[in-house]
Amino acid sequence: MSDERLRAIVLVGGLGTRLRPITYTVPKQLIPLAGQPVLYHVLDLLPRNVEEATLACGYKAEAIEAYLTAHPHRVKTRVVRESQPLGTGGAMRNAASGASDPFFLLNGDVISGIDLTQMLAFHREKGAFGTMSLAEVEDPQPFGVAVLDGEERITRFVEKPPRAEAPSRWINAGVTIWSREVLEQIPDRVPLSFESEVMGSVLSKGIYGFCLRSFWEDAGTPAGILHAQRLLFDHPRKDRLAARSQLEGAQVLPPVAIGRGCHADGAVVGRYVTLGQEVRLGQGARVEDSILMDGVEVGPGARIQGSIVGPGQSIPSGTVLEGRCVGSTPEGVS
């Protein structure tokens, strides 16, 4: 089956609230990490027999787009657009169209190792009607949590139990493989949650668990972005261009990724730093273990740690930023 032709479903509807006010001007899925935005890191994990993926796309969707037609991924895309949003259940089915079968369909937001190349044969293996990529974490609340027999197979799914009654620590890492015929349990055109109302009846159908043994973060905080692109940074892929590491006037200390037209005079780089394109840096400054976006203006001796900095930012001479989100907020929100 080497020359099937497969189709994958991107979920990027998210109105990515928990890195505002980065977000209120970016979609979190154009977050630079390690040079490149998450959702290109995603687009990545698809393998090559995966003609097309589709983005189910709300909030900013024009942005995303008109990032994908700048920058074009090797994997050909196609946006479509929710008039409301739609909850995970029913973006997955407003995207739908022309899906092969099985597909992928990956959350917008995911960081990870996986061979999908691996996780497909898995899924072949087993018969499966769906398989879903597993992380073991130490605290499953926030997710959907599997629990599996013998045979890999998921007798029971609990999204988002607390702490104390998760009845594993194996949770959904937002990786799926479904057949087609999945479609059919979503009604079209109403909002729903896939884990919550439609998991659960396609249970006895036979879903497997495909547990992670590679790296994975869930790149929806400000700690997972920045978690994110240090597991990026560490895991480098052998497909891909090295990112640009040299910034003429700095002290750089790998591993970094330089956006183009950057300017430095005497500033330290690094480690773990993401700059976005025509970055200035004054005399003095030092930036570790941040993502700085396309001209942000940092002045002399301001020093930046474990922070994001939204795009056209201007951080005033000697300020001290750590574990910070810095962007824009509309008027009117407070």
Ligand code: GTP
Given for the second form:
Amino acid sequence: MSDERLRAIVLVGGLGTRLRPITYTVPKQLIPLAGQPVLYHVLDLLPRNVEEATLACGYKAEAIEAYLTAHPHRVKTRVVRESQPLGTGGAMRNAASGASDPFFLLNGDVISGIDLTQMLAFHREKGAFGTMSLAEVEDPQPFGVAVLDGEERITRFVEKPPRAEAPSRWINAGVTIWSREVLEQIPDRVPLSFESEVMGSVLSKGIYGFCLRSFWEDAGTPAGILHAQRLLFDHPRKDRLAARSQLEGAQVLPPVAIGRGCHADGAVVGRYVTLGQEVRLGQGARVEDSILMDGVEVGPGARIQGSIVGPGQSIPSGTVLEGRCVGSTPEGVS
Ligand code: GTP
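I've shown you the form predicted alone. Could you give me the structure of the form predicted in complex with this ligand?
Okay, now the whole complex, with that chain kicking things off.
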């Protein structure tokens, strides 16, 4: 089985509304965390025996395709586009041509240290129809919540229950393995949510829960993105080159990831900061626990903390940004 070639589907077509205004110009999957886009951290999870990942794209597909062409990932990728948002189930079905048996299905915004080789071994050991990775969280309300029996089989799955009614704190971590047969349960070209509209009908076929012991975060919100970045900096992958951490003219407090062509003039950068390319920091500026995307200019004395600043934005001198997302909206800058 070790030379078996498998395939993966990665869902990357959502609108990313919780990350607006940044996602008006940049799809969520291209926001850089610890020096590389969210999507690349997701692709890094795929084991070496995955021969191809199909990216189910919709919103801003062309930006994702262009980035992948300019910066190929070690995993071969194929882009499949949707002409209308198909939801998680419809997108999975739409991207399914050539799917292996079994196949991996990943949300394009999951940041984790999950070992997919171990998860696949668990899937086979259980003789599972499907295996869902599960993360334990304080507040399960925004997620799909699973209940397991003593054999780790999922006996109940409730999508986004009210907090008081959540039957457990183990939630769908966004990485699953499926028997190819699952695709027969999903109608073609119909928008639908896999979690709300399909999961219930396949539970009886034997879906198991793989409880995560590694770090995990849903990089779907500003707080989630910044937490995911801290986790990534604290758990660097051994198979990846460390990001650049030099910035002439700045006092650097690691960990940081500095893009090409950045300039600083007596600024302080770190900890937990990503600067994209050609970022300029004025005298006495201070940036911490933040992401500044390509071409951002920060005026002298500005202080940026816990914030995400979209491409090309100018932050005037003396500004204090805390817990903010700054980017262009269809109406202007917000
Ligand atoms: P929000 O609008 O902030 O909820 O973000 P989102 O649109 O990304 O939705 P969500 O975080 O629930 O999506 C989980 C994963 O599924 C993400 O990786 C999305 O990119 C992906 N996704 C969501 N809806 C679609 C869709 O209609 N088509 C495709 N191809 N992917 C989707």
